[in-house]
Each structure stands twice: as C-alpha cells, then as structure tokens.
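The chain below stands alone and is given as structure tokens, in the form predicted alone.
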Amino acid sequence: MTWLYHPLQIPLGLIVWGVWFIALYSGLSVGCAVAPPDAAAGPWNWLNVVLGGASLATVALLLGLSALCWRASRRVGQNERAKRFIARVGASVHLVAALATLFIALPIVGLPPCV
C-alpha cells in the first residue's frame, strides 16, 4: 500500500472533510427547499436521517484512513523517515477531520433541520 506514504495523505483528511461539509449544507438547503420535513416531528425525520447517515459514513471513512496510516507508519524501516512522517501526519489529520465531522454533525441529532 504505497499510497499511504504519498504526500497527498497530509491534506486528504481535510479535503474529505471539506467535501462532506459542502455536501451536508448543500443537501440541507436543497432538502429544505424541495421537501421540508414537518417541524413538529423534531430532529427525527428523513432529512436528518440522510444527513446523519452521510456524516457517520464520513467519520467511518476518516477513522479507517487514520488507522491505515498509523499502521503504515509502524511498518516502515528506520531509514524511511519521510514515509513515517507522511503516514503519521496523515493519520493525525484524518483523526482531526473525523473529530471535526462529529462535532459539526452533532446538531443533526438534536435540532429540526429547517427551522
């Protein structure tokens, strides 16, 4: 898995987070404009379920990439410092992006979407 040592791993977590963020708020805006769920239903409606599911999938992807990068950083030899650095920084950035995704997605659980 040489792609785990590619320098693209460093910004990849934030790129995934950015795409998720744009998709989340785009989906929220389109969902509220086209077929707004009943506000009396509270936070448990079709729009929040879709947005929450996409958020959980994004968190799972980022955590999986973080784990892969961390394991890859432990497999490199002593003379491959650049590979270890890229894999460790990539794992850290993926983890931070997963935590940011969870933090921003928390209102989906408790708030109605179109109020």
Second form
Amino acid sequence: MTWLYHPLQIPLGLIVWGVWFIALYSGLSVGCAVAPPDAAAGPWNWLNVVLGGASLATVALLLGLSALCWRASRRVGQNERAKRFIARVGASVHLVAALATLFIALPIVGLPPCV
Amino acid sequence: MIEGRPDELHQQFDEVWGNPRGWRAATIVNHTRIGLLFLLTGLGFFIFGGLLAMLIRAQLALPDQAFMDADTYNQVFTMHGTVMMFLFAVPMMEGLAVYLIPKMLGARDLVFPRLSALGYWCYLFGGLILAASLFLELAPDAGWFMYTPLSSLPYSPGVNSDFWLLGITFVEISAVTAAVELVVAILRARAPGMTLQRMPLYAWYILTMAMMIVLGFPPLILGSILLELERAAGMAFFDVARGGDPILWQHLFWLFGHPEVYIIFLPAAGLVSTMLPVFARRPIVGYRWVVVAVLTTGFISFALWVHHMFTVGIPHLAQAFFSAASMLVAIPTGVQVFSWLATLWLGRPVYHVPMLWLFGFLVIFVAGGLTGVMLALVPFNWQVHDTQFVVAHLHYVLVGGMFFPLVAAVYYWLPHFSGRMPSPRLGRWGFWLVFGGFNLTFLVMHWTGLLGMPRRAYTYAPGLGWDTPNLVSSIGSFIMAIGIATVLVDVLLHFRFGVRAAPNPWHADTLEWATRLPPTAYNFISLPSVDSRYPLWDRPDLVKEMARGEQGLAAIAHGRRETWGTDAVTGEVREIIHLPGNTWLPFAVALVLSAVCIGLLVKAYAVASVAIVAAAILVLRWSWENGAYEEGGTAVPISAGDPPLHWRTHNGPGRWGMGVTLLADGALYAALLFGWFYLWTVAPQWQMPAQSPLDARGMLANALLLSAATLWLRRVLAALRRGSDKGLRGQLAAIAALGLLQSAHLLWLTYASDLAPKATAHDAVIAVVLGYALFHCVLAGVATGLQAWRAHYGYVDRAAPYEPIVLGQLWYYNFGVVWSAYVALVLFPSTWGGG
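The form predicted together with its partner chain is what I need now, so please give it after the form predicted alone.
Up next: the whole complex, starting with the chain shown before.
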C-alpha cells in the first residue's frame, strides 16, 4: 500500500473532484445538445439520472480513498512523520472533495437539466 | 566545509555571486535583485493605476461631469483594471515570492535564475508597451475583460484592443515563467531536512498559487491569441456569422479570470499566515488544516468561472452547479480565517504596524467574502449584475485580500530591504487614512449599486439618487490616496531615518531572517539543515552557525554558483544544483520579443518575422549554455562526499521544470480542444462540412511517424539511464531528422487540406490545432538536433545524461498532442455527424 504515502495523494482527491466537475458540466452540455429531456418531466429524466449516478459513484470513490488514507496514516511508525503527514492530508483532502462533490451535485435532484 | 575565516569566505562568495553595476546590471539573474526589481516595477505600475483611479473618481464625483469624454473614460477605466490586475497585483505577489522563497527555504537562489530574469524583462517591456498606449491615446477601451464582440474588429477598429492582447500576452509569459520557477524551487531546492510537513506555510501558499497560474493563465493566453488572429488575420472564432461564438471568449477569459482572484489572494493569505504567528508569538493553529484549506481553495476556485456569466443564458442546472461551487469556496477561506483568529486568541499578540494592516485585512476581506456569497446566489446576482455593487465587492476582495496584507508585508520585511526599521507614527497615520478612505469609497459603492447605478458608465444624470453616494465615494478615494502617499513617504523616509535593525528584529521563525540585513546575493554562506517547522525559534544559534560557514555547501573555490537539490517529500539531499551566472541572454530575448510585439502591433510583419528568428537563435544559444557547457564534461570537481552536480543525474530540476512547463502548455492545448467542442455543441451557426478537409490517412500516418521517433528516443533514454551511450550522437541526429521529416509532413498536410480559416470557425480551429502541433514538433526536432551536436562535443554522454532525459518529456507530450488532435479532428467528427 505504498501508493497511499505517495505525495500525489495530497491533491488526488481534488483532482478526482476536478475531473468529475468537468465531466458533470460537459456531460450536461453535450446531453442537452444531443438529446435534451423534456422540461415538463422535471428533474427525473435520463440525463439527471446519469449525472446523479456518476456523482454518487465519485462520492463513494472519494470516501473510500479517504478511509484508506486515514487507516494508512495510523499504520506508520513514530519516525515516519512525512508519511503520516501525506496520508492524513490525503485523507482530509479526499473527504473535503467528497463533500464538495455531494454539495455541488445536490441541484440535480431539484432542477430539470436543459432549461 | 570551511575554507577560511568567515569574512574571507564572504569575500570569495561575493566574487562568484556579485552583481555588476551600470549597464551590466541588466545581466543580473540573482533572485534577490530580480525580486526587488519586480517589486519596484509593480510599485510604479500601482502608482500609475492609482492615478487612473483618481481620474475615474473625479469623473464620477458629480452628475453630468465633463471632466472626461466617454472615449477617454473607457480607456482610463480599462487601463485601471488592466494595470492593477496584470501589472500590479500578480507581478507584485510573484516578485515577493521570488524574493522570499529561496531565503525561506534555506537556498541560495531559485533553480532557473535566467528564467526569473527573462520573466522580469518581459513584464517590464510588456507593461511599458501597454502603458504607452494611454499616452498615445490608443489605450484599450473595451474593459479589462475585453468582451467580444465589443473588442472585435468591427466594434474596435483601431489598435487599442491589439495593445491589450499583445501586451498582456507578453506580460503573462512573465507570470508563467515565474510560476514554473517557484513550483520547482519549492519542491526541489529546500534545505536538507525540510520535509513537506516542515515547509513554511508561505511555501504551501506559493506552491498552490504557482500551480494555479500554470493551469489558469494559459486559457487567457489562448483566448488572446485567437482574438488577435481574428482581428489581424481575419480568422473566425468569435464571429457568430462564421460559426464562432462570442461567449467562447467569456469562457476562456473567466477560466483564467476567476482563479486569478485567488491567485492574488492566496499569496497574500500566505503572508498573513507567515506574519500573524510571529506577532501572536506562537505557532499557527491547525497547520495541516490550513494546508488542506489552501489546496481546496486553489482547486475549487477553478469551478467558479461561470458565476461571472449567470446572465448570458446558461441552463439553470448548470448555473446551480456554479452557484453551489461559489458558495462552497467560502468554507476553506473561512477555515483559514478561523485559524488566524485562533492563533491570535491563543497567543500573546504584540501590535506593531504590520499587525494594524493585518487587522484591516481581516475586517475588509471578510466583508468582501460575505458579499461574494451573496453574489454566488443566482437571483441576487441577476439583480445587481453589472452594477457598482459588483465593483464594490471586487475592491473589497482584492484591496482587502491583497493590498492590506501586502502593505503589512512591506512593513514587516522593510528591514530586509534597507537594514532599518520603519516609523510607527507615520505607519499608523497611513493605515487609518487608507482604512477610513477605503471604506468610505467602497462601502458606499455597495449602496450606489443597489440603487441601480451600472458599472462602466462614464457619467449619470442628476436626480437618480446616485449623486450623494458618488460624491462620498470620490471624497473617500482621495482620503485613501492621501493615506497611500503617507505610507510611501514613510517607506522612503525610513531609508534615511529608520533605526538600524537588529538581526531577526521581529523574532520570526523562518529562515529568511538568518541572512544579513540587507542580504548578500548568495543569501547564506552555508546552507542550513532543518529539523523543525520553526527553525529560528527552535535553534536560535543556527543563524550564527550559518554565518560562520559551519553548515552545508560552504565551498566556493571552484567558482560555481550552487545550492542543494533535495527530495520533494523528505528533503534529503540528492544533488548539487549548479546555477548559471550573470548573462545578457534573458534581457536580449525579452528585447527581441518586444520587437515581435511592436512589429505585430504596427503590422510590420517582416520586422516581427526577423525578430522571431532572432529570438529562436538566442533561445538556442541559451540552451547551449546548460549543464556541462565550458567545463569539459566529466572533469568538473566536487568536494569529497558531496552528491553529484544536477546534470550528472537523471532527475534534476530541469526535468521538473520541463514537466511543469508542459502542464501549462497542456492547459493551453486543453483550452483549445475545449473551444473546438464548445463551438461544436453551442455556437448557434456552427458550420460542419459534409466532408472533412483533413486527409484522415495522412493524419494517421503522421501520428505513426511521430510515434516511431518517440519510441526510438525512449529506447535511447532507457539505455542512457542504464549507463550506455553507445551511438548516442548518431541516434539523436537520426531521431531529430525523423522528427523534422514528420514536421514537414504535417506542414504539407496542413497546406494540402485547403482550409478556409477566414470563412468558418470550424477550419480556423483546425488550423490553430495543426499550427500548435507543428510548432511543438519542429521544436522537438531542432532541440534533439542540438542535443546530437552537444553529444558530439562530449557535453552529453552517460556521465551527463540529463538533457536528453529532460527533452524526452517534450516528445511524449507531442505524442499526446498529435494523437489527441487525430481523435478530435478526424475520428470524432467522422463518428458524430461530420465528414
């Protein structure tokens, strides 16, 4: 599990969040350009379901990574503070990214996509 | 290693690191001098921009003012915003970082000193070109955001917009070079033992800011290139009738423009996080949480750009995403604010002048943050869009978030610049005048905006209820100006009358206070080892040990400029970074680039072309003076037990520099592809030909040719890493030839495709993508040829394998560019409704 102590863990959660955000915005734009759902159907349509499903999957991934990093931070010895720092910051960033994903995705359950 | 008494050592170091005077001062590459030049030039532009602000407020003080006509006002307000954002705020923050970062990290210089110097000269020349436009009455007049079609040729037919596009692009080269420099220095040139968790918080802030510049500035550079191509060459990108879309400009601009606010705020917050614990006399509360908050702010700030575009007709759900993200970014900012408050609460604060400015920052920035949350709400945003409320909010965030910490920092680090302490009395007068004047100006401006006064209007009729608040704002602005003048007088006077500063006068914890006051060009005669987050608090004797030459890398008899290269995570020493000395090259390159810029402005394309060739020759000469240049390959001495010089390793700072540069390059290319897909899906009159103008098989063959050359180079590099340089020169020459052949083929493909970039945006974007790929492929081919030549001289071999390894990244990048161009331009259209 050495990858959990790799410095890339520090920004990884936010990189995942960034990729998700780009996919969310471009997915919405392309979906509305290719096959816009009927506005009268409200928020429950194929596009919102796809965007919402992808968002939940991203949240699950980020929470899982956060838990792994946190456990990794508890496994290191006293003389491995650099490793612990990376794992703890990584766990925190993953958690923050998960919450950010959830918060930004919330409007999916309330608004139709292409209006 | 100590070679003699400390004063003799200092003399020897001065001989190697000394800065020349007179005309030869233009050859200086040392970070202390370059940082100071950035700061002084930024101050000059600040005064210029401030005077423009006074003109604006004089014009708006009374209704129906005829102080300026509409044209002049448009030029003045555009230049005020442009100067303050591009020529003051970012260069000032980068300049301060260029000055401070190596000292804080316990290094002697940044890792690419010539790049710092190039950045400074580009900034100066670009800024002067832009500023000159106002005196020629040809200044840009479409607003600092240059919205199309207002800035497009039909609505802005003179060269006003060209001044902005060319000048700002030139200045942004400076910002990106400094950012690359700072990222690599922070990751690879820290004091031994300075692990990631022991890094000063300021370094985290600057690392984040620099990465944001690397990723955030290229979209605007691309936008400026596209708009200039449209204006000068008639290509179509933002013209609806030809399949373009003016909203694409807004996307590209705000993809840069919103992170820009945090690019300005974060380094200022870093200054706060550095100074506040010193005056609170305790470590900052929640170091790790501040790091997480800084990173989070840096990332999330990229997802806010559409909140500047809530009224352009974007679907509600998309607006809701950006609204949520805009509100969310307040949370990590709040974490930092609470960390500062907790540090003050738990500490034993002492209130010197810098603390006054920090207090002003906390009050004003928090107020600006709150109106930011208000503006993040779509319905409220619709109501106050393009009113003075937004102007007031922007000034609260930027003046509160950047200017107040900057003045605090100036007072805090004055002993560094002068060796003297500032005057408390004038400092307090200056603060209260600025604080009072600022709030009088901009707090009232919120009200003016709520009353409906639009921004950018050059005058207004009486009786609308705007008269009194505008007059109050104007009076406030002049009070603020008097306050700023007081601060400037105080700073000037202190050089003559200030009390001599004691070593580490504020009892700070960071290593920049271990230098002499003012510092020498080499910062430290010996480089420290660090074993805590607060080296000067935990080891007060360290300063004397360093000055006596008892710490690392104290040898100078070899005549080289050196600093430690350390591991990015653990801070363990890996190599000695060999730094270049003073040279005319950066100044000359910037001068020639200025000629390119002016040539394009006056449409003297022959002059511009000659200057481009001259710039290319100078840059190749620059690259020749790397690594083993002059030193005869393997005969360079190092002290017993020292690690190798960086160009004898496989992973020196140049490799990291190339990687970060390619990230910036990739951000530009990604923005270009975004433009392609955006126009495709959104532009109202996007014209897709029935048959693609590109030769699909030719493009595939070209990508395969490049792949073959790249894979060959990969084999050569793998052999070099194993210690084999058999046939190196011949192989590099053959790879260069293959690369140039592929470039020639790509050029032919572009020519044969019979594109009509003036007729449709479709062809214009394809032309730019192909031009981009061609430029990079030629660059890789020529640079590889140069490496073959260096191998011929013995400067590159198995003992010095570094440069081809650095270059290898460009080939891998080009591999990605050409294949992604093939997918985007050939495969995708054939699948999704194109020819």
